[in-house]
Amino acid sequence: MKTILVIGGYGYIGRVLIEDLTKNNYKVINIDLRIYEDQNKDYNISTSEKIVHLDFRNTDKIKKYLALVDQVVILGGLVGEYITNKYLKLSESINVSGIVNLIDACELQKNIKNLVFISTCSNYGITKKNVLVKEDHELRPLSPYAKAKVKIEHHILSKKKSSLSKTILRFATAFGYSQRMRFDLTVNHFCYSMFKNNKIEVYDPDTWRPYCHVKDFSRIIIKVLNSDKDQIKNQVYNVGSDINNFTKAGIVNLIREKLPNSKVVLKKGGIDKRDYRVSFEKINKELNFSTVYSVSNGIDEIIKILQSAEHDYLKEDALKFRGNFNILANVK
């Protein structure tokens, strides 16, 4: 049984990944500071998962766990434009300095064979219309979140002589169900608002972005972990699919097919200026990876969840499902 360390395994993607890892006979050490209120509820925890409540910036304490594992996946950090703008200094400490130190600590552990760093397609910022950008395209990050990801990518790729196999995965925008649900992501949020309120305001509806289901993210991480080291070392991959490149208007139109009574108001002048379409040719060809879930599949899934009496999501404000941001005032 392989032993893997997942940094940030109590998050939206992390809960899906760890469930799949344990099903694939991995023993998992999950390190997470659990800074959000909704991370304190009970999840379906496998006996193969060891949960460690720890700030990954504390490299002295983390070293003992690094000595126990074969592979490392870094999901952790402050996620998104809103929270990284609100806590700029803390974001720099966690998303840049903290992760750089963690990667350097992994470099010193001869037992660790693979490290997977989760980056983002948001690194592309704004690109020319009708161009599918590849991994070698110029990076133009707009938010502190994406700028931090680019810094970490540069740090990783600057150490090409390292014996540690490091792989960078630039994720598309996530959607779909997770035990640790998020409704502040485009597809999930649009479904939520149109289901609960029968209306939504969509800013800059013609801007493009790629989307990918959390289950497909989990699939590619596991595939990379099991790939030949020489094939994936120091490689960067966009993760998603060409068919899931959508405008906001395109997503709304798909949802309206399921919720025809919803009122949609399209507006200009939104805060989020990102606008990019992404090519996934490299990951298709080199790793023979293609996604399973379409945006339409994800919409069906989310609407079904919202209709289920087992969940109380509709009692809350969707954008509060990340938990109480103010708790970060206690994180130094």
Ligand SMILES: NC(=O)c1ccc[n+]([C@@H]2O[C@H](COP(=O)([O-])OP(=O)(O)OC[C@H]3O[C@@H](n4cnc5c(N)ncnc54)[C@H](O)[C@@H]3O)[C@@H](O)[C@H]2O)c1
Second form
Amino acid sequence: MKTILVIGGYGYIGRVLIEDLTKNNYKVINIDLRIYEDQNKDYNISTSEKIVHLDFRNTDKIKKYLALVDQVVILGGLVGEYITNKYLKLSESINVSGIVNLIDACELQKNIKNLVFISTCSNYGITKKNVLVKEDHELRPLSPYAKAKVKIEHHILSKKKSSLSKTILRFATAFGYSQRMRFDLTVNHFCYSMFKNNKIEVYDPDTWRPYCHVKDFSRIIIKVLNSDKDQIKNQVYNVGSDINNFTKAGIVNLIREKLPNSKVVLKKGGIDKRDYRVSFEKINKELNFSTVYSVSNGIDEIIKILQSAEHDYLKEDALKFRGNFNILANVK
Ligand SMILES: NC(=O)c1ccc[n+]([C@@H]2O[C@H](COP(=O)([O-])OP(=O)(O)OC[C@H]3O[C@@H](n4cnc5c(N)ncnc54)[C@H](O)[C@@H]3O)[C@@H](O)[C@H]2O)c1
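How about the form predicted together with this ligand, since we already have the form predicted on its own?
Full assembly next; the chain just shown is listed first.
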């Protein structure tokens, strides 16, 4: 049985990943500070998962856990444009120096064989229309969130000679169901507003981005963890699929096929200027990875969840949790 450390495993992608890891016979140590108010819930936790409520910047305490594992996946941090713009200093401390120190501590730990760092396709910023950008395309991050990811990528790639195998996965924007939902992400958000309020305001509808289901992210992380070290060491991969590159208008049109009565208001001049289309040829060819879920599958899934009585997302404003960072007042 392999033992793995997941940093930030109580978040949206983390819950799906850890469920899959434990099903695949992994023992998981999950270090997470649970910074959001909606993370107080108890999820279905497998007996193979040990949850440690800890700030990953506390390297002294982290070392004890690093000594117990073979592999590390780094998901944790302040995620997204909004929160990193709002908490600039804190995001520098968590997303840059915190992650650098964590990676350096992993380097010193000879029991750790490989480390997977989750980066983002937001690193591309704004790219030429009609071009699918590859991994070697120039990075032009726009937000503190993406700028921090680029700094960590440089840090990782500056240590190519070390014996620790490190792999960078640049994720597309996620969608789909997780026990710890995020309704602030485009596909989930549009479904939520169109279902609950029968309307949506869409800024800059012609801007492109790639999307990917959380379960496909979990599949690729597990695939990388089990890949030949010589193949994945110091590699950067875009993760998603070419066919899941969409404009915001394209997503809204798909949702409208299923929710025809919702009103769509298209606007110009949004604050989020990101506009990029991405090629996923490398991961497809080199790691033989293709996604299983389309954006349309994700829309069906989210609408079904909103319709089901099992969840209470409609009772409260599920979007408010992402804006509610009170707990961060205690995080220095
Ligand atoms: N969700 C997406 O669309 C997407 C796209 C591209 C890349 N990514 C990357 O994937 C990773 C996971 O994203 P997510 O959507 O699950 O985000 P999330 O916000 O749901 O999860 C992040 C987790 O990190 C934890 N955390 C934050 N600071 C911490 C600290 N100092 N110590 C310990 N834990 C801390 C939070 O409590 C949270 O559970 C992130 O690195 C993100 O940049 C996500």
